[in-house]
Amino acid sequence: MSVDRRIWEHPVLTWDRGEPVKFTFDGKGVVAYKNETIAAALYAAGIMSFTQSSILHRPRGPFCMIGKCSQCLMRVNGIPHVRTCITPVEEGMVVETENPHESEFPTPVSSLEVERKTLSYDVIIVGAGPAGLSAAISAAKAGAKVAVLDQSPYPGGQLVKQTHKFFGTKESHAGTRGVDIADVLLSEVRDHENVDLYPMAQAVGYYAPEGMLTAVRTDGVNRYTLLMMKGRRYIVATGAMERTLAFPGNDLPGVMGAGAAQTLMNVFGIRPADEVLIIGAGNVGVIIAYQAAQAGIKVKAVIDILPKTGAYLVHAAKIRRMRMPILLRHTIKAVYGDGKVESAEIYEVDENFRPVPGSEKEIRVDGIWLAVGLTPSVEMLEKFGARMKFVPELGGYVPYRTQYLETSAPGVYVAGDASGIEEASTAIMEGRIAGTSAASSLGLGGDELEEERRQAMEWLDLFRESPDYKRIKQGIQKVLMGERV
């Protein structure tokens, strides 16, 4: 009987996995489902080690599940270095492990098919998370012709990975589960005929000499569309990137970012591990701990080096009452295992973050999930030439912006976590501000648009009155520019 790590019973989620699809992995047959990526299907079959590292020849497995970390590269149909975590399975595919550095040149079984499209829009939005989708809706309501690009096959950003109901007010879809908010926003986007949504389209760059945003849409392992897009306005809503940690064994298969674990569990319905240790007891850490329980995974502990959880009490309380230990002032010493995670050693620290002698504990786990914070994804903003500043309150390098979220690059707006790490609800409001502002700068919309923007700005002001957001407010002051005329 082959291994099947798929989740078939879940209190909140159901999955449309699609028809069964067969492919081979290193010569052995694997049964997957049409809506899975290669990496997801392999994980479901119990395969954790995907590739071998270049110099130390260490086994590696997926770490990010969004095509960034390069730990899932394989040879597919004779094409080396395929990012299997974002490549959908196809019937009859030949998938092979490789050491990417010893990988020979491509011997593809079929030639590359590329369609080139030159397109013009009023507003082009990069990122279809809560900020990008909200921006699209607002700009479209004003009558703008809008394009939304998203690298993932399942637009909605981090919303699609959230099983819990969200805080906020009804204006920000409070009380609705993240995954359902994504559906609400997406269906609203689809109701507007003047919005084109491009899933699986990775923005490659903005080329100033040509004044063109270029994106590549993946239609299959050998089929792509090159989108060359001219926008009168651009909104960058690229969200955030997970931070990582250096500790011995941090590259063993089974160690992954919280986002990767969520993608496997909640997007694909696959158990990434049976027993996990979660590092970081902020909101992300305790929320994935609860999601793990929903997926039938045992959480051995949630540890945090700080003396206080950064999470909301109600989220932390949910896992405490399920007897999941939250160990404060604890950090990871090392992860052990032969080819994959087998155990972790943690220790306690004192007020000065020095190890407490003799406090080491060993925990038997097969998964380590890192939830140690987020950093704004600002690459596209850099390509547009927006001026940046390091603002610790906002999580890293963020762009200068006006109160209407226009950056120092004229006509380029920012919204959501890319402007500073906050929440989905603030991302929705920032999306509305950026969307309405972009449209209104094009002379579109009227009083109604102005009113929508005013309400969103007022809402954000009230939201950020919360003690947890005072710091963020201070951070924003550091990068706030005067209004652009």
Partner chain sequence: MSEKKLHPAIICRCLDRTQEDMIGAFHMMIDFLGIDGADINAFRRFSWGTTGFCQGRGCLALMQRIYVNEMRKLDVRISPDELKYKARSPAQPVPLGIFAKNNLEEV
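Everything numeric here is computed off the predicted structure, so don't read it as measured data. Take the two forms, superpose them, and find the largest set of C-alpha atoms that agree within 1.5 Å; that set is the rigid core. Numbering follows the first chain given and starts at 1. What changes on going to the form predicted on its own:
- Positional change of Ile279 between the two forms stays under 2 Å at the C-alpha, relative to the superposed core.
- Annotation: Cα of Asn77 displaced by at least 2 Å between the two forms, core superposition.
Having seen the form predicted together with the partner chain, can you show the form predicted on its own?
Partners and other molecules have been left off, which leaves just the chain.
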């Protein structure tokens, strides 16, 4: 395949792609690089359709690129339903699209190796984003034996795709790019010999009678380890998933979440599109517009149904200086294309969000990126039996928790976007609170640990004094529990 959508020059980023490898996709050869996932390599080769809908057989392309949706599932070496967005390529692997109506798989599964391990830890953390890594550092400093599980081959969560510099204070890594913050946190985790980091390990269940968490770690093509893990305390830092919008054509390949576009551009150095329409003019929407320009992609417009942008002025000003149009009180009507995105139709709305007659406009684009918010990933918390509540201010269902972030399930803590949608800076501080709280409940740490927790809680309180956090504070009050005796 002669198409190559990789980015070879970038003003901020460089990529260690590793050595070239070859694999086959539906019988055709694909040249990839060792440090790419299957989905990234296919997109780089110009392949946008990964699967098809189960009823009408419409083509589907990747939407989230972090293993939380079903739009990249393929058969790999005969194994069905592999999440190709988080599965690294290997030399000689056989990748095939799946037909959801097939009752039998045409390619037999080759030799499958499964190892089983039983492990015990003081603290087990699910999720290696800013919250999970920060929790691991704090618990480890107190002397706890810690395990960190993450389904991605690249720990760091959303930080690994953020090229902008963060606001805040020294404690929250102000003035540092997100990708660099991820490196700092990972380095600190690896400095602690009492922390075991398990990338590509998917937590799949918790069995209360035995107090056992189970996870499946992918060790390579057709090689897996079943991890049976007992923890004295658990911290759930599973982050969030992208929201979508309902409109005709929203399932065409080329329509994806903003985070997926960031993953392709910033983690793998691959252009998801040549010309793009971004829906949502909040911080994520305008930041990704700037990052698209860095990647050599033309942003036709950033649209938002609201009358004003929700982004920080500094972020919105950047793209305005680059003459990228921000169209407020606009929304999308439909997306058109033959098997992939080719154009989009947008229209203006009035103060009651009704369409303005005659305002329709068709824009030629090959990418639609949705920056319309996130929903907390709370499935693991539900497996632990934590009591949940739907809180719109926090993005969806979230767990009840104490001020120390212990949920209604004793010994189970929450941190980061799984507790409510905020920012990476607040996730870092919540991670510290959860990590210190878990260790403290085990009798570890002492006065220094209590001081670290106090400082993190104080930082969060000050940060949330911003008028922008009024709704979030109201949401937290809805699920805040009293302390246990």
